[in-house]
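One chain comes next, on its own, written out as C-alpha coordinates in the form predicted alone.
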Amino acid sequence: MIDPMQEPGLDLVISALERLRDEKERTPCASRAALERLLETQPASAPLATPSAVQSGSKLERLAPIRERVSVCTKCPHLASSRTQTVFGVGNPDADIMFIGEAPGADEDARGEPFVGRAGQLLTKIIETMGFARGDVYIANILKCRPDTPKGSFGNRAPTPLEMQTCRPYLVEQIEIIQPKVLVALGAAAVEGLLGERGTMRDLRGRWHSYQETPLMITYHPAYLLRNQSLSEKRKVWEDMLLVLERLERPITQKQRNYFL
(Lines of atoms letter the chains of each structure in order from A and count residues from 1; the text may use other names and numbers.)
(Lines give C-alpha, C1' and ligand atoms only; values in the text may rest on other atoms or scores of the structure.)
Protein backbone atom coordinates (compact mmCIF):
# COMPACT_ATOMS: atom_id res chain seq x y z
CA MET A 1 0.00 0.00 0.00
CA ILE A 2 1.33 3.44 -0.92
CA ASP A 3 2.41 5.78 1.85
CA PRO A 4 0.15 8.89 1.72
CA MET A 5 3.29 11.02 2.04
CA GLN A 6 4.55 9.62 -1.29
CA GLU A 7 1.57 10.67 -3.41
CA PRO A 8 2.41 14.39 -3.74
CA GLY A 9 5.99 13.56 -4.72
CA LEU A 10 4.86 11.04 -7.29
CA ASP A 11 2.42 13.56 -8.73
CA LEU A 12 5.26 16.06 -9.05
CA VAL A 13 7.40 13.54 -10.93
CA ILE A 14 4.60 12.73 -13.35
CA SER A 15 3.82 16.42 -13.89
CA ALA A 16 7.47 17.17 -14.57
CA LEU A 17 7.70 14.36 -17.13
CA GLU A 18 4.56 15.59 -18.87
CA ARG A 19 5.96 19.13 -18.96
CA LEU A 20 9.20 17.86 -20.49
CA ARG A 21 7.20 15.97 -23.08
CA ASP A 22 5.26 19.09 -24.02
CA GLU A 23 8.19 21.50 -24.10
CA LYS A 24 11.10 19.50 -25.49
CA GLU A 25 11.84 18.14 -28.94
CA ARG A 26 12.39 14.66 -27.55
CA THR A 27 10.08 12.90 -25.19
CA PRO A 28 11.56 11.99 -21.78
CA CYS A 29 12.65 8.40 -21.30
CA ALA A 30 13.32 6.21 -18.29
CA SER A 31 14.74 2.74 -17.74
CA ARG A 32 12.37 -0.18 -17.28
CA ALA A 33 13.71 -0.68 -13.77
CA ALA A 34 12.84 2.92 -12.86
CA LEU A 35 9.35 2.52 -14.29
CA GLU A 36 8.83 -0.68 -12.33
CA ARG A 37 9.87 1.08 -9.10
CA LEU A 38 7.34 3.83 -9.80
CA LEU A 39 4.65 1.25 -10.55
CA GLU A 40 5.32 -0.45 -7.19
CA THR A 41 4.46 2.79 -5.38
CA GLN A 42 1.54 3.86 -7.62
CA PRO A 43 -2.00 3.22 -6.32
CA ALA A 44 -4.16 0.86 -8.34
CA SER A 45 -6.70 3.63 -8.97
CA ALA A 46 -4.16 5.71 -10.94
CA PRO A 47 -1.80 3.39 -12.86
CA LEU A 48 1.34 4.87 -14.36
CA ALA A 49 1.57 4.55 -18.14
CA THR A 50 4.16 2.04 -19.30
CA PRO A 51 5.97 2.21 -22.68
CA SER A 52 3.61 -0.39 -24.16
CA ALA A 53 0.59 1.59 -22.96
CA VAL A 54 1.94 4.78 -24.53
CA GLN A 55 2.32 2.99 -27.86
CA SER A 56 -1.08 1.32 -27.79
CA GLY A 57 -4.06 2.49 -29.80
CA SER A 58 -4.33 3.55 -33.40
CA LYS A 59 -2.18 6.33 -34.81
CA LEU A 60 -5.28 8.51 -34.99
CA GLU A 61 -5.91 7.96 -31.28
CA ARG A 62 -2.29 8.78 -30.46
CA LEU A 63 -2.43 11.98 -32.52
CA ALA A 64 -5.60 13.18 -30.76
CA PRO A 65 -3.99 14.41 -27.51
CA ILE A 66 -1.30 16.25 -29.49
CA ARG A 67 -4.00 17.94 -31.56
CA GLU A 68 -5.70 18.97 -28.32
CA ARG A 69 -2.50 20.46 -26.91
CA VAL A 70 -1.93 22.36 -30.14
CA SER A 71 -5.47 23.75 -30.14
CA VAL A 72 -4.89 25.55 -26.82
CA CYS A 73 -1.19 26.31 -27.24
CA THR A 74 -0.05 29.80 -26.19
CA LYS A 75 3.73 29.31 -26.41
CA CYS A 76 3.82 32.15 -28.97
CA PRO A 77 1.39 34.65 -27.38
CA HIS A 78 1.40 36.96 -30.42
CA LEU A 79 0.32 34.07 -32.68
CA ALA A 80 -2.22 32.71 -30.20
CA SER A 81 -3.90 36.11 -29.98
CA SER A 82 -4.02 36.72 -33.74
CA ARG A 83 -5.02 33.29 -35.07
CA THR A 84 -8.56 32.23 -35.90
CA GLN A 85 -7.70 28.63 -35.02
CA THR A 86 -4.74 26.27 -35.08
CA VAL A 87 -3.98 24.11 -38.12
CA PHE A 88 -2.79 20.71 -36.93
CA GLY A 89 -2.62 18.42 -39.96
CA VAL A 90 -4.83 16.41 -42.24
CA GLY A 91 -4.83 13.10 -44.06
CA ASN A 92 -4.12 9.44 -43.48
CA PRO A 93 -2.11 8.78 -40.29
CA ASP A 94 -0.93 5.53 -41.90
CA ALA A 95 0.34 7.38 -45.00
CA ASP A 96 3.52 6.42 -46.83
CA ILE A 97 4.15 10.10 -47.69
CA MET A 98 4.06 13.11 -45.40
CA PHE A 99 4.20 16.58 -46.95
CA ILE A 100 5.50 19.39 -44.72
CA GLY A 101 4.97 23.08 -45.43
CA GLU A 102 6.04 26.14 -43.50
CA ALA A 103 2.93 27.73 -41.95
CA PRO A 104 -0.81 28.26 -42.50
CA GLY A 105 -1.96 31.18 -44.64
CA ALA A 106 -5.18 33.14 -44.41
CA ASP A 107 -7.27 30.40 -46.07
CA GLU A 108 -5.84 27.72 -43.81
CA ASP A 109 -6.34 29.87 -40.71
CA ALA A 110 -10.00 30.31 -41.66
CA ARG A 111 -10.67 26.62 -42.33
CA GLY A 112 -8.31 24.94 -39.88
CA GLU A 113 -6.79 22.72 -42.58
CA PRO A 114 -3.37 22.96 -44.25
CA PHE A 115 -2.96 23.72 -47.95
CA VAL A 116 -6.51 24.68 -48.94
CA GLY A 117 -5.75 27.93 -50.79
CA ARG A 118 -4.34 28.30 -54.31
CA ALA A 119 -1.03 26.69 -53.32
CA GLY A 120 -2.97 23.86 -51.68
CA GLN A 121 -4.98 23.28 -54.85
CA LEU A 122 -1.73 22.92 -56.79
CA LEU A 123 -0.35 20.53 -54.16
CA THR A 124 -3.53 18.45 -54.44
CA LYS A 125 -3.04 18.33 -58.22
CA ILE A 126 0.54 17.11 -57.73
CA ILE A 127 -0.60 14.43 -55.26
CA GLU A 128 -3.33 13.20 -57.61
CA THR A 129 -0.95 13.11 -60.59
CA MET A 130 1.34 10.93 -58.49
CA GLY A 131 -1.54 8.44 -58.29
CA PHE A 132 -2.75 9.24 -54.78
CA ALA A 133 -5.87 10.88 -53.41
CA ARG A 134 -5.28 13.81 -51.08
CA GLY A 135 -6.69 11.68 -48.26
CA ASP A 136 -4.05 8.99 -48.90
CA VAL A 137 -1.17 11.21 -47.73
CA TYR A 138 -0.59 13.28 -44.61
CA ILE A 139 -0.08 17.06 -44.80
CA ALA A 140 1.21 19.30 -42.01
CA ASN A 141 3.19 22.49 -41.40
CA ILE A 142 6.11 23.46 -39.22
CA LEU A 143 3.94 26.14 -37.59
CA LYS A 144 0.43 25.35 -36.40
CA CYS A 145 -0.62 29.02 -36.32
CA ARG A 146 -0.70 31.58 -39.10
CA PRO A 147 2.15 34.08 -38.63
CA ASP A 148 0.63 37.40 -37.60
CA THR A 149 0.82 40.32 -40.02
CA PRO A 150 0.50 44.08 -39.40
CA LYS A 151 -2.97 45.56 -39.78
CA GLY A 152 -3.70 46.65 -43.31
CA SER A 153 -1.03 44.39 -44.82
CA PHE A 154 -1.81 41.71 -47.36
CA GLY A 155 -0.41 38.27 -47.94
CA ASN A 156 1.50 36.06 -45.53
CA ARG A 157 4.84 36.42 -43.82
CA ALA A 158 7.42 33.71 -43.34
CA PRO A 159 7.75 32.23 -39.84
CA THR A 160 10.72 33.32 -37.77
CA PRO A 161 13.40 30.84 -36.64
CA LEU A 162 12.23 31.22 -33.03
CA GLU A 163 8.60 30.54 -33.96
CA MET A 164 9.64 27.41 -35.86
CA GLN A 165 11.87 26.22 -33.03
CA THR A 166 9.03 26.71 -30.54
CA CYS A 167 6.45 24.83 -32.61
CA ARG A 168 8.73 22.13 -34.01
CA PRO A 169 8.22 19.59 -31.17
CA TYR A 170 4.58 19.15 -32.21
CA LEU A 171 5.66 18.20 -35.74
CA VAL A 172 8.32 15.86 -34.35
CA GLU A 173 5.63 14.01 -32.41
CA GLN A 174 3.44 13.79 -35.51
CA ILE A 175 6.27 12.29 -37.56
CA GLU A 176 7.16 9.82 -34.80
CA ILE A 177 3.58 8.53 -34.72
CA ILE A 178 2.85 8.53 -38.47
CA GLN A 179 6.25 7.04 -39.41
CA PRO A 180 5.96 7.79 -43.13
CA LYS A 181 8.22 6.01 -45.58
CA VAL A 182 9.10 9.34 -47.21
CA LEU A 183 9.00 12.97 -46.06
CA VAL A 184 8.63 15.82 -48.55
CA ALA A 185 9.66 19.30 -47.37
CA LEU A 186 8.03 22.09 -49.37
CA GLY A 187 10.27 25.13 -49.53
CA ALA A 188 13.34 26.47 -47.74
CA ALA A 189 11.45 27.52 -44.60
CA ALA A 190 10.12 23.99 -44.13
CA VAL A 191 13.66 22.67 -44.48
CA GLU A 192 14.95 25.13 -41.88
CA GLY A 193 12.15 24.27 -39.48
CA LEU A 194 12.69 20.53 -39.90
CA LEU A 195 16.48 20.29 -40.08
CA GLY A 196 17.54 23.54 -38.45
CA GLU A 197 19.53 24.65 -41.47
CA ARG A 198 18.82 26.93 -44.40
CA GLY A 199 20.12 26.61 -47.94
CA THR A 200 19.14 27.52 -51.46
CA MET A 201 16.56 25.34 -53.14
CA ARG A 202 18.88 25.08 -56.10
CA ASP A 203 21.37 23.22 -53.90
CA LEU A 204 18.89 21.26 -51.77
CA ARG A 205 16.28 19.88 -54.15
CA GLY A 206 16.59 16.93 -56.53
CA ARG A 207 18.49 14.60 -54.20
CA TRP A 208 17.77 12.59 -51.10
CA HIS A 209 18.35 13.87 -47.60
CA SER A 210 17.49 12.22 -44.29
CA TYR A 211 15.49 13.14 -41.21
CA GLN A 212 15.94 10.73 -38.29
CA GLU A 213 16.70 7.96 -40.83
CA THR A 214 13.53 8.73 -42.82
CA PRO A 215 14.23 9.59 -46.50
CA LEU A 216 13.59 13.29 -47.08
CA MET A 217 12.95 14.90 -50.47
CA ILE A 218 13.18 18.69 -50.65
CA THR A 219 11.34 20.57 -53.36
CA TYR A 220 9.86 23.97 -54.14
CA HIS A 221 6.77 25.17 -52.29
CA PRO A 222 3.68 25.20 -54.55
CA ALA A 223 3.37 28.96 -53.89
CA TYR A 224 6.71 29.42 -55.67
CA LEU A 225 5.29 27.76 -58.77
CA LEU A 226 2.30 30.11 -58.65
CA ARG A 227 4.69 33.05 -58.73
CA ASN A 228 7.03 31.49 -61.29
CA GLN A 229 5.12 29.95 -64.17
CA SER A 230 8.27 28.71 -65.94
CA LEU A 231 7.77 25.20 -67.30
CA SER A 232 11.36 24.36 -66.37
CA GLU A 233 10.70 25.13 -62.68
CA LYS A 234 7.46 23.16 -62.70
CA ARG A 235 9.27 20.24 -64.28
CA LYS A 236 11.87 20.29 -61.49
CA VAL A 237 9.17 19.75 -58.88
CA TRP A 238 7.69 16.91 -60.88
CA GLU A 239 11.10 15.27 -61.27
CA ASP A 240 11.42 15.39 -57.48
CA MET A 241 8.05 13.64 -57.17
CA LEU A 242 9.15 10.97 -59.65
CA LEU A 243 12.08 10.26 -57.32
CA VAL A 244 9.60 9.89 -54.46
CA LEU A 245 7.50 7.41 -56.48
CA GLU A 246 10.60 5.43 -57.34
CA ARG A 247 11.65 5.34 -53.69
CA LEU A 248 8.22 3.97 -52.78
CA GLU A 249 8.51 1.44 -55.62
CA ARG A 250 5.29 2.70 -57.13
CA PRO A 251 4.63 1.95 -60.82
CA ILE A 252 5.24 4.99 -63.04
CA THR A 253 3.51 5.30 -66.40
CA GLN A 254 5.10 6.88 -69.44
CA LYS A 255 2.52 9.64 -69.23
CA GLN A 256 3.66 10.41 -65.70
CA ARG A 257 7.31 10.46 -66.73
CA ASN A 258 6.60 12.98 -69.47
CA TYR A 259 4.30 15.15 -67.36
CA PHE A 260 4.71 18.88 -66.77
CA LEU A 261 2.73 20.55 -64.00
Ligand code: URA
Given for the second form:
Amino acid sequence: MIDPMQEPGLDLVISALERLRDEKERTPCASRAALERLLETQPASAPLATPSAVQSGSKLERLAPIRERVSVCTKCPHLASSRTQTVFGVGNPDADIMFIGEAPGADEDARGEPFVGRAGQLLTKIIETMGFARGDVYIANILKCRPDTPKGSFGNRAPTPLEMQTCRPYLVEQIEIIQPKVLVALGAAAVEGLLGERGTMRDLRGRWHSYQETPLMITYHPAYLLRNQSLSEKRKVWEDMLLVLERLERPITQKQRNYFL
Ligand code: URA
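Output the form predicted in complex with this ligand next; the form predicted alone has already been displayed.
Now the complete complex, all chains and molecules, led by this one.
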Protein backbone atom coordinates (compact mmCIF):
# COMPACT_ATOMS: atom_id res chain seq x y z
CA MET A 1 0.00 0.00 0.00
CA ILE A 2 1.26 3.55 -0.74
CA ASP A 3 2.09 5.47 2.41
CA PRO A 4 0.30 8.85 1.97
CA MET A 5 3.00 10.48 4.10
CA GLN A 6 5.67 9.55 1.59
CA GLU A 7 6.15 11.39 -1.68
CA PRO A 8 5.91 8.95 -4.58
CA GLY A 9 9.41 8.01 -5.74
CA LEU A 10 8.64 8.81 -9.35
CA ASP A 11 7.69 12.41 -8.50
CA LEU A 12 10.93 12.81 -6.57
CA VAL A 13 12.99 11.51 -9.48
CA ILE A 14 11.15 13.70 -12.00
CA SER A 15 11.53 16.86 -9.92
CA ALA A 16 15.25 16.09 -9.32
CA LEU A 17 15.74 15.62 -13.07
CA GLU A 18 13.87 18.86 -13.79
CA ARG A 19 16.10 20.68 -11.30
CA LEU A 20 19.21 19.25 -12.95
CA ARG A 21 17.90 20.26 -16.37
CA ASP A 22 17.21 23.83 -15.25
CA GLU A 23 20.28 24.44 -13.12
CA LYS A 24 23.13 22.53 -14.70
CA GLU A 25 25.05 23.15 -17.88
CA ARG A 26 23.95 19.93 -19.54
CA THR A 27 20.60 18.24 -19.72
CA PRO A 28 20.56 14.98 -17.72
CA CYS A 29 21.84 12.02 -19.72
CA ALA A 30 21.47 8.28 -19.22
CA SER A 31 23.47 5.41 -20.61
CA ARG A 32 21.99 3.32 -23.41
CA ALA A 33 21.81 0.36 -20.99
CA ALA A 34 19.91 2.42 -18.40
CA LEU A 35 17.46 3.66 -21.05
CA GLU A 36 16.92 0.10 -22.25
CA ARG A 37 16.19 -1.02 -18.68
CA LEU A 38 13.71 1.84 -18.29
CA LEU A 39 12.01 0.97 -21.57
CA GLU A 40 11.69 -2.67 -20.47
CA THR A 41 9.42 -1.46 -17.66
CA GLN A 42 6.89 -0.12 -20.18
CA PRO A 43 3.72 -2.20 -20.48
CA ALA A 44 3.31 -3.97 -23.81
CA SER A 45 0.37 -1.67 -24.63
CA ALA A 46 2.50 1.49 -24.25
CA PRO A 47 3.75 3.12 -27.45
CA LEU A 48 7.07 1.62 -28.39
CA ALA A 49 9.98 3.89 -27.69
CA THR A 50 13.56 3.00 -28.43
CA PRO A 51 16.64 4.60 -26.88
CA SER A 52 17.27 6.44 -30.13
CA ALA A 53 13.68 7.70 -30.07
CA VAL A 54 14.45 9.48 -26.79
CA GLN A 55 16.70 11.82 -28.80
CA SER A 56 14.74 11.55 -32.02
CA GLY A 57 12.80 14.14 -33.96
CA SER A 58 14.22 16.97 -35.99
CA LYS A 59 16.15 19.69 -34.22
CA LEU A 60 13.16 21.96 -34.80
CA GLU A 61 10.91 19.44 -33.03
CA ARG A 62 13.36 19.14 -30.14
CA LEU A 63 13.58 22.92 -29.77
CA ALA A 64 9.77 23.30 -29.67
CA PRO A 65 9.23 22.19 -26.04
CA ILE A 66 12.04 24.48 -24.86
CA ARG A 67 10.48 27.39 -26.76
CA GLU A 68 7.21 26.51 -25.03
CA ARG A 69 8.81 26.52 -21.56
CA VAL A 70 10.56 29.81 -22.32
CA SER A 71 7.31 31.43 -23.46
CA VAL A 72 5.73 30.95 -20.02
CA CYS A 73 8.90 31.33 -17.94
CA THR A 74 8.53 33.38 -14.75
CA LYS A 75 11.94 32.63 -13.19
CA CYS A 76 12.65 36.37 -13.22
CA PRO A 77 9.25 37.71 -12.15
CA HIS A 78 10.24 41.34 -12.84
CA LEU A 79 11.09 40.47 -16.47
CA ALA A 80 8.09 38.19 -16.94
CA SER A 81 5.81 41.07 -15.94
CA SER A 82 7.56 43.74 -18.02
CA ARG A 83 8.11 41.84 -21.29
CA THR A 84 5.77 41.94 -24.25
CA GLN A 85 6.84 38.42 -25.14
CA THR A 86 9.87 36.17 -24.86
CA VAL A 87 12.45 36.11 -27.65
CA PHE A 88 13.59 32.53 -28.10
CA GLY A 89 15.81 32.43 -31.17
CA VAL A 90 15.55 32.39 -34.93
CA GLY A 91 17.09 30.70 -37.91
CA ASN A 92 18.15 27.31 -39.14
CA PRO A 93 18.27 24.69 -36.37
CA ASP A 94 20.78 22.77 -38.53
CA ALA A 95 23.02 25.82 -38.84
CA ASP A 96 26.81 25.57 -38.84
CA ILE A 97 27.05 28.95 -37.09
CA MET A 98 25.17 30.16 -34.04
CA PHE A 99 25.41 33.84 -33.08
CA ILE A 100 24.80 34.69 -29.45
CA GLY A 101 23.84 38.16 -28.34
CA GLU A 102 23.07 39.72 -25.00
CA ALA A 103 19.34 40.31 -24.61
CA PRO A 104 16.37 41.56 -26.61
CA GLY A 105 15.95 45.30 -26.96
CA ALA A 106 12.69 47.17 -27.49
CA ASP A 107 12.38 46.15 -31.15
CA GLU A 108 13.03 42.49 -30.37
CA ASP A 109 10.58 42.57 -27.45
CA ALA A 110 7.93 43.96 -29.81
CA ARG A 111 8.62 41.50 -32.64
CA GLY A 112 9.55 38.36 -30.66
CA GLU A 113 12.67 37.88 -32.80
CA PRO A 114 16.32 38.53 -31.88
CA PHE A 115 18.40 41.15 -33.63
CA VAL A 116 15.76 42.97 -35.66
CA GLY A 117 16.58 46.55 -34.58
CA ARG A 118 19.48 48.69 -35.83
CA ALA A 119 22.15 46.40 -34.38
CA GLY A 120 20.28 43.45 -35.82
CA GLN A 121 20.22 44.98 -39.28
CA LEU A 122 23.98 45.38 -39.07
CA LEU A 123 24.36 41.76 -37.90
CA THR A 124 22.26 40.65 -40.88
CA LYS A 125 24.58 42.64 -43.18
CA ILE A 126 27.64 40.95 -41.63
CA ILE A 127 26.04 37.51 -42.09
CA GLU A 128 25.23 38.30 -45.73
CA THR A 129 28.72 39.65 -46.38
CA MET A 130 30.02 36.32 -45.09
CA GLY A 131 28.03 34.68 -47.88
CA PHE A 132 25.08 33.39 -45.85
CA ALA A 133 21.43 34.37 -45.68
CA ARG A 134 20.14 35.33 -42.23
CA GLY A 135 17.98 32.19 -42.34
CA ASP A 136 21.05 29.97 -42.84
CA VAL A 137 22.44 30.66 -39.37
CA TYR A 138 20.88 30.52 -35.91
CA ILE A 139 20.63 33.61 -33.71
CA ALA A 140 19.82 33.65 -30.00
CA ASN A 141 20.49 35.68 -26.89
CA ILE A 142 21.66 34.91 -23.37
CA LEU A 143 18.44 36.46 -22.01
CA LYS A 144 15.09 35.57 -23.52
CA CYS A 145 13.36 38.60 -21.99
CA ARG A 146 14.08 42.27 -22.50
CA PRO A 147 15.75 43.69 -19.37
CA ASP A 148 13.18 46.00 -17.80
CA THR A 149 13.81 49.75 -17.74
CA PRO A 150 12.13 52.47 -15.69
CA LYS A 151 8.89 53.75 -17.21
CA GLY A 152 9.42 56.60 -19.64
CA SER A 153 13.17 55.95 -19.98
CA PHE A 154 14.92 55.36 -23.28
CA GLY A 155 17.41 52.74 -24.30
CA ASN A 156 18.29 49.35 -22.94
CA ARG A 157 19.80 48.10 -19.74
CA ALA A 158 22.51 45.44 -19.52
CA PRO A 159 21.39 42.12 -18.05
CA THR A 160 22.47 41.45 -14.46
CA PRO A 161 24.71 38.45 -13.66
CA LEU A 162 21.78 36.83 -11.83
CA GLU A 163 19.42 37.29 -14.80
CA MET A 164 22.03 35.74 -17.11
CA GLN A 165 22.67 32.85 -14.76
CA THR A 166 18.94 32.22 -14.45
CA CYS A 167 18.26 32.25 -18.19
CA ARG A 168 21.45 30.49 -19.31
CA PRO A 169 20.10 26.90 -19.08
CA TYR A 170 17.73 27.63 -21.98
CA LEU A 171 20.61 28.70 -24.20
CA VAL A 172 22.63 25.68 -23.10
CA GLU A 173 19.78 23.43 -24.26
CA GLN A 174 19.52 25.31 -27.56
CA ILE A 175 23.24 24.82 -28.20
CA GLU A 176 23.07 21.15 -27.25
CA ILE A 177 20.32 20.54 -29.80
CA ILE A 178 21.64 22.73 -32.62
CA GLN A 179 25.25 21.60 -32.17
CA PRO A 180 26.68 24.31 -34.42
CA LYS A 181 30.18 23.87 -35.79
CA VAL A 182 31.05 27.36 -34.56
CA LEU A 183 29.64 29.69 -31.92
CA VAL A 184 30.05 33.45 -32.19
CA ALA A 185 29.60 35.49 -29.01
CA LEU A 186 28.74 39.13 -29.67
CA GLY A 187 30.12 41.40 -26.98
CA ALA A 188 31.34 41.05 -23.43
CA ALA A 189 27.91 40.36 -21.89
CA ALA A 190 27.37 37.39 -24.22
CA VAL A 191 30.79 36.07 -23.18
CA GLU A 192 30.00 36.53 -19.51
CA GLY A 193 26.61 34.86 -19.91
CA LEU A 194 28.04 31.92 -21.81
CA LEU A 195 31.38 31.30 -20.10
CA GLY A 196 30.78 33.05 -16.79
CA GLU A 197 33.99 35.00 -17.41
CA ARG A 198 34.41 38.74 -17.50
CA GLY A 199 37.02 40.17 -19.82
CA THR A 200 37.75 43.03 -22.10
CA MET A 201 36.87 42.62 -25.73
CA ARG A 202 40.38 43.77 -26.61
CA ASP A 203 41.76 40.66 -24.89
CA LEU A 204 39.06 38.23 -25.91
CA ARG A 205 38.30 38.91 -29.56
CA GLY A 206 40.17 37.69 -32.58
CA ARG A 207 41.14 34.26 -31.31
CA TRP A 208 39.51 30.92 -30.73
CA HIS A 209 38.01 29.96 -27.42
CA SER A 210 35.80 26.98 -26.77
CA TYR A 211 32.49 26.25 -25.17
CA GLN A 212 31.93 22.56 -24.33
CA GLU A 213 34.38 21.65 -27.10
CA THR A 214 32.61 23.80 -29.70
CA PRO A 215 34.91 26.45 -31.19
CA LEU A 216 33.87 29.88 -29.97
CA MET A 217 34.80 33.15 -31.66
CA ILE A 218 34.35 36.31 -29.65
CA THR A 219 33.83 39.59 -31.41
CA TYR A 220 32.38 43.04 -30.82
CA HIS A 221 28.62 43.45 -30.54
CA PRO A 222 27.19 45.15 -33.66
CA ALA A 223 25.88 47.94 -31.39
CA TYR A 224 29.54 48.76 -30.66
CA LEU A 225 30.14 49.19 -34.38
CA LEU A 226 27.16 51.54 -34.60
CA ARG A 227 28.77 53.68 -31.91
CA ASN A 228 32.30 53.42 -33.38
CA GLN A 229 32.01 53.82 -37.09
CA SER A 230 35.75 53.72 -37.82
CA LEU A 231 37.04 51.44 -40.54
CA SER A 232 39.56 49.89 -38.16
CA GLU A 233 36.87 48.63 -35.75
CA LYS A 234 34.78 47.26 -38.63
CA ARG A 235 37.89 45.51 -39.91
CA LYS A 236 38.43 43.84 -36.51
CA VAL A 237 34.96 42.31 -36.57
CA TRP A 238 35.44 41.36 -40.20
CA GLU A 239 38.77 39.64 -39.43
CA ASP A 240 37.00 37.63 -36.72
CA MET A 241 34.39 36.59 -39.29
CA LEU A 242 37.11 35.62 -41.76
CA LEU A 243 38.49 33.30 -39.07
CA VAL A 244 35.01 31.79 -38.74
CA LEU A 245 34.78 31.24 -42.51
CA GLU A 246 38.23 29.65 -42.55
CA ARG A 247 37.27 27.34 -39.68
CA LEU A 248 34.20 26.26 -41.65
CA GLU A 249 36.39 25.76 -44.72
CA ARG A 250 34.17 28.13 -46.70
CA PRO A 251 35.66 29.64 -49.85
CA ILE A 252 36.72 33.26 -49.33
CA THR A 253 37.03 35.62 -52.29
CA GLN A 254 39.78 38.21 -52.58
CA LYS A 255 37.07 40.87 -52.36
CA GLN A 256 35.90 39.40 -49.05
CA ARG A 257 39.46 39.27 -47.72
CA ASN A 258 39.97 42.96 -48.44
CA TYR A 259 36.80 44.44 -46.93
CA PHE A 260 37.43 47.44 -44.65
CA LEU A 261 41.15 47.64 -45.44
N1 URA B 1 21.17 43.20 -28.94
C2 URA B 1 21.29 41.91 -28.54
O3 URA B 1 22.27 41.54 -27.89
N4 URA B 1 20.33 41.06 -28.89
C5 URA B 1 19.29 41.40 -29.62
O6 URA B 1 18.45 40.55 -29.90
C7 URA B 1 19.17 42.75 -30.02
C8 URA B 1 20.12 43.63 -29.67
